[in-house]
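Just the one chain here, laid out as structure tokens, in the form predicted alone.
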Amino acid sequence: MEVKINERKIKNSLEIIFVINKNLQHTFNRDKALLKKVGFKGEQDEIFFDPRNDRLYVGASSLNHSDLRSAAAVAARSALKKEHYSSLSLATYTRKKADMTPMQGVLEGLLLGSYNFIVYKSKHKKSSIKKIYVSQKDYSKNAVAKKELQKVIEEASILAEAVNKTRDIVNTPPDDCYPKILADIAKDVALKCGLECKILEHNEIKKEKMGALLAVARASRHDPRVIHLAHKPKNAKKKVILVGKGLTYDSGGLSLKPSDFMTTMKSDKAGGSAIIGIMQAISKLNLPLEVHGFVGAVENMIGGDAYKPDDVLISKSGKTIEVKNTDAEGRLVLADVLTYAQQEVKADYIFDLATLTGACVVALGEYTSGIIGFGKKPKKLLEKASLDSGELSAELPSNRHLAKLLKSEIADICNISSSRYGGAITAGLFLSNFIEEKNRNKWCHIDIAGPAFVEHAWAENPHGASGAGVRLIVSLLKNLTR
């Protein structure tokens, strides 16, 4: 949907009115009695549709951007079911001193909440709602400059477009999105956004001696790719490396997943897909940072040439890895791509995103990403970005006792811990072995296994892919420019 500033009354437009903290003072006088009569209290995400006056009321607990984002998404999903309207209209919502973060939440909520993935539906109805009209009038009576409002509209539109692009990639089934296709998508984004793009194919990956990544890819009929996108503006303030796990499908390999655990494994490319979405967003926002996005695009399958438990792999770093479980494949791919990225780029910060462990979902639930790292600064940056973006995250505490559980008797390290407990932490500690000593305090790992793909709608996220990590990292990068 396109967002525009407009003060005129629009025909066939559904007006969305947010009721903040159950306060009905901003509702129309003639509607108050009706709202009370139907029992509308303005609870968070509670909605009431008034067809007589073409208004949709929705409750939000506060002007916090997260509350408004969730409420706006609920309103958008409700509005899309109403066929009579061609647009949505709403006023501006700000805090004191014309703080525009509430409006950022509203617009992101509307644009993210209206997403649906219908590519594979043979019959579907397209929504008649194509535009969102925003008035400069603010219910809190703060003065809102047109320039400021337009900036928020542009940023929210760019961010939502990137998140929804990421969702599309993650939601695409594995037979239609394998490593070559993921690389083609990255090329297309690079072409449209003016990014540099380098794709390593099988022989080039072999020359780079990425033995761990190639082992994971061996049984698939689809050759792997390593994707490198770069945003290089003049006079960049910082240099950042982003690395994403791009398992376009994960069967578990010879350590085969149960069939019900295999369903949704198209989502194992969520980290790599997020990197593509992030690179699209920062290019369109023209952030004054040099950012390099790397994706290891691989399919983990079974077959006569599959890598096996008991194999010892030689990673790009030269470290040897004893394989105890072929379903712990993402960390093998990331180990080589992290090593490659550090050799290619000397950065101020390094972040990797991956749907790495089910253990992280057990620890933190479906809606929260886990963070592990050694440096205080990158962890603080992620903490602030989490609050600013509304993407929930929590730090996973590491300790030397857990690190010992990765010990191998015949190689430098095992790909899984010798204990069933603390799996999200030991996976992060495994990756830390492939971070150069000089970069240890610059790096953080983000496990997005929980929020990346959830089989029911929640807040601004639909069933399926959420685009987890895009808003979080873009927010972090924006904060680095300040």
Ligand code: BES
The other form holds:
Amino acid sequence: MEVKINERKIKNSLEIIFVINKNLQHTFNRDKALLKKVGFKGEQDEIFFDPRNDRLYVGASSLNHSDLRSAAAVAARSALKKEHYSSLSLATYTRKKADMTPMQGVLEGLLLGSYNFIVYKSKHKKSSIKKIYVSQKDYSKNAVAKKELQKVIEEASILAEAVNKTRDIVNTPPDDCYPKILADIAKDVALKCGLECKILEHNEIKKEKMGALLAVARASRHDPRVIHLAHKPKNAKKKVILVGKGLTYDSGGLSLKPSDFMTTMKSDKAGGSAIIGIMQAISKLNLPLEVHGFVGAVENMIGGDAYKPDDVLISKSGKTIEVKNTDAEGRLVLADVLTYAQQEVKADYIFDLATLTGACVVALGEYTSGIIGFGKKPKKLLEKASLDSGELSAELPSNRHLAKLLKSEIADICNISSSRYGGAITAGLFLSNFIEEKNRNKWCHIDIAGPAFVEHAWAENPHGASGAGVRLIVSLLKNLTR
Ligand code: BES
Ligand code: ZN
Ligand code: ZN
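Requested next: the structure of the form predicted together with the named molecule (the form predicted alone having been shown above).
So here's everything in the complex, that chain up top.
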């Protein structure tokens, strides 16, 4: 969907009007009597369609970008179902001193809300709405500079495109997106965006001695890949490593998942897919940072060659791992990719994104990512990025008692905790064993198991993949350049 600045009236356009904080008296609301008559109150996400005047009213609790993002997405979802229109039009929404963040919410909401995954629908009418027209007329009566407005439009478009790309990858069924395909997608993005791209195939992964990753991959008919994308501008202010879990399918392995838990496990590649989306966005935004994105692309299957509970694996770091559950495979893949990344790049910050544990979803619910790390700086950065992007996150506090639960009698560490409780934290602590001592305070793990794939629409997200992590990390990286 293309967004353009335009001041004239457009034919066949549906006007979207945000009603802020139930203020029906605002001059933007030209149909006050009608709104009253139909009982429209302007609650958050409440909508009213007026076909006579081609207007769609939607409520938002405030000018906060999160409220507007959600309201705009609800409006977009409703608008796209209407057949008559060829575009949407709207005013500008800013806050005091022409602060553009409300508009960031509005545009992201419209662009993210109009996403749908129709690749596998044999009969599907595409929406006739192709454009969004924004006028400089401002809700808060600020004088909005065209240049500023153009900038928000461009940034929101780049970001939404990256999030929607990530959603497409995650939503793709496992038989159509296995490790080689994920690597091909990364190559394609690299080519289009001018990123460096290195793909490690099976033999090279063996040469790198990634014994933990290779064990997880063994029973699959699809060979694994390790993907390395790099954005290296000349004026880089900082160096950042990003690592993503790219399990193109997680059956659980021999510790097989029950059927009800296996469905949706195509989404176990959400962390890796987000890395690809993030790399696309930052290259298009031209961020003055050196960013390296690594993805461990693997399929966790069963078969005669499957790795087993009781196996002891030798990881790339040299540390030995006793396998007690083959469904705790993400941490095995990440252990080796984290080791590889740290050997390849000396960075200021390291973040990993992974749909790592069901326990994280139990702890925080479906909408919030869990953060585990030791350094104050990366945690602060994530906290700020969370507020700026509208992606919810919360820190999960670790302690030495939990760390002890990973002890193994026969190897250096176990791949699962000996306790049934605190599983999201012990998974993060497992990863921390593969972070070099000098990098300890530079690293944070982000468990996106909750928000990455939700089986209903919520706020700006559709049913299925949300693209979790993309907006969060792009915000963080943007803040690092300031
Ligand atoms: N991919 C799953 C985690 C997951 C669960 C992601 C639900 C999204 C939604 C992960 O590989 C896994 O199976 N973890 C196990 C760990 C356990 C065996 C210690 C889990 O969470 O049950
Ligand atoms: Zn698993
Ligand atoms: Zn998994």
